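The data below hold one chain only, encoded as structure tokens and taken in the form predicted on its own.
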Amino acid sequence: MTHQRKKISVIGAGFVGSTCAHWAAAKELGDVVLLDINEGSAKGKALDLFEASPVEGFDSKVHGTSSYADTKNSDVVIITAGLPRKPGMSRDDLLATNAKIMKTVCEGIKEYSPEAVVIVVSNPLDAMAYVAKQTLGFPANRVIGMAGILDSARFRSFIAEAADVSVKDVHAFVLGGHGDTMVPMPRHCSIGGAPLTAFLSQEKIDELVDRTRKGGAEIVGLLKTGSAYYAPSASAVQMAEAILKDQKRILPCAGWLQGEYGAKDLFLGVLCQLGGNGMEKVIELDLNDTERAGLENSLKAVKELLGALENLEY
């Protein structure tokens, strides 16, 4: 019988995508495909991470090119293409170059791989997600915008580093649109089952929500010439997984939401369990009123991104 390798492409071989590609390649998620319009740059690095598999022992191919055709069947394709930020940005600053990059990336993707599960990494996220889902076409569930993995990864390691406990005891998420109203949940975070507050004073929990929500910023502000890429790429790899592994995860992720926490026809960070479907469900909290009004700043604020979408040419 004919046994079938999962494949995964990526699309844009930036820092972002070039990392996915590692991650991916590294814990052997199957064949990987590294797509740019610089074909050069794809192959390249296609090939130096290639080689570098009799030292790192994974059996994973991976091949660079410029052509869609390449990319055809993919079981999860994820987007890194689009500008990243510089000092002085905001994520949103991006919408009408990068709207446009997706829109071009979407309509290849919908032509070679349409049963695929699609993973939205490039900024702004959640207007981004928008425009990839209405120009694929596809289901809510092959759909799945990657930040809140992210931003509960920047939330968990700041309080491992504040605690003093390993990283694996910390558990955290964050919800809401990712930026600078992203709504971090320390009611609901725990280190190995307890509550925050058993380690750390309310001032510091505060302190390290506030870092939460400026933790892009803090290393576009540091690296100067782009944004973060290991811990971006590793949350989007971490999603693939889950896909193509069906592992059934609840994690943070940007879903399409039908009506719940009362939005409709967008996406937004939620909870959500990733299995071999994809997106399979949304889990919706009981919120309290600080969460719920964070809540709802959040929305207003993709709101308005859809709102400047919507007067765009792209």
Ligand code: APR
Contents of the next structure:
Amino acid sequence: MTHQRKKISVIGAGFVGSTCAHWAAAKELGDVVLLDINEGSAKGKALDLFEASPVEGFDSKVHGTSSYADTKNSDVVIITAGLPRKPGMSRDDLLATNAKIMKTVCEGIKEYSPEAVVIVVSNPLDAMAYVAKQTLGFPANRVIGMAGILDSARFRSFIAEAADVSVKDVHAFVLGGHGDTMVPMPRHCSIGGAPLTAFLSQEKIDELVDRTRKGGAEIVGLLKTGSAYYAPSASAVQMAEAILKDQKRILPCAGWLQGEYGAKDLFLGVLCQLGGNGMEKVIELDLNDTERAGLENSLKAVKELLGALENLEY
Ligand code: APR
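Could the form predicted in complex with adenosine-5-diphosphoribose be shown next, to go alongside the form predicted on its own?
Next comes the full complex, and the chain you just saw is listed first.
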């Protein structure tokens, strides 16, 4: 038998990265390599997680390192390296610092895992995915940003709570950039296949849309010392699972667009298909006037962010 386990490397062993490793190992997606510039932290967390495997009964090796050689031939790489937001900071404040980190990280990935599908989690997401794509030089299907699943998960949890229904029956998605201009799509949301308006007033829906847009800041405001990590890491690992198991799932992700929604050569949150080849398809929807205006506004914000990036040395 030549069957080999899948290999997932997680770059950055902070809150988001170590929790990614946790979800990925617990789901037995493959063997996990956790890399951080702080070697002790990566090794310590990886060993601790591996030592949980007999108790939880998962057959995933977990290895901590600061060397890219250990990530060699990864099937999927999840990048979480970078600084998180502090209260009062926007995701864009992180731009300069995280761009430098992203570039270094992607040079390591390019050298050792030229065939990997790369999932970018570090913020500001739409710009970090751009830096990753430029540095890696990988085709569009193999560099994907994690944002939409998280934003949608927030929207779905708020809807489930307000309507007092199971989260499992709530479908919802969010398009656009991963910032305050994101575009939740209530018209396309459903509870058990029925429209949201069968369960919630328009006023309540508007309130939940607004809370979703500020969902990241709500957590930062509570934590004070960092940003969200359970839901972000669960979302990144859902993408990894769809790719590693070739599930052909339809999920909202930040994809490199080539004309869809009038956007070109940049990352924007869209509904797409994830399978063994990474982002296999972008699903372009017919938007109504409000949705189109919202998405154009979001596209403008992403372009501004990329403009700021162009003026930086990294
Ligand atoms: N190479 C590898 N790891 C690095 C590098 C680098 N060049 N620079 C920093 N790191 C590591 C840090 O040592 C730290 O362990 O990245 C990790 C970041 O972890 P946290 O500070 O805990 O941040 P976290 O909450 O995990 O968020 C990471 O994800 O959601 C986004 O906005 C968030 O950009 C942030 C990222």
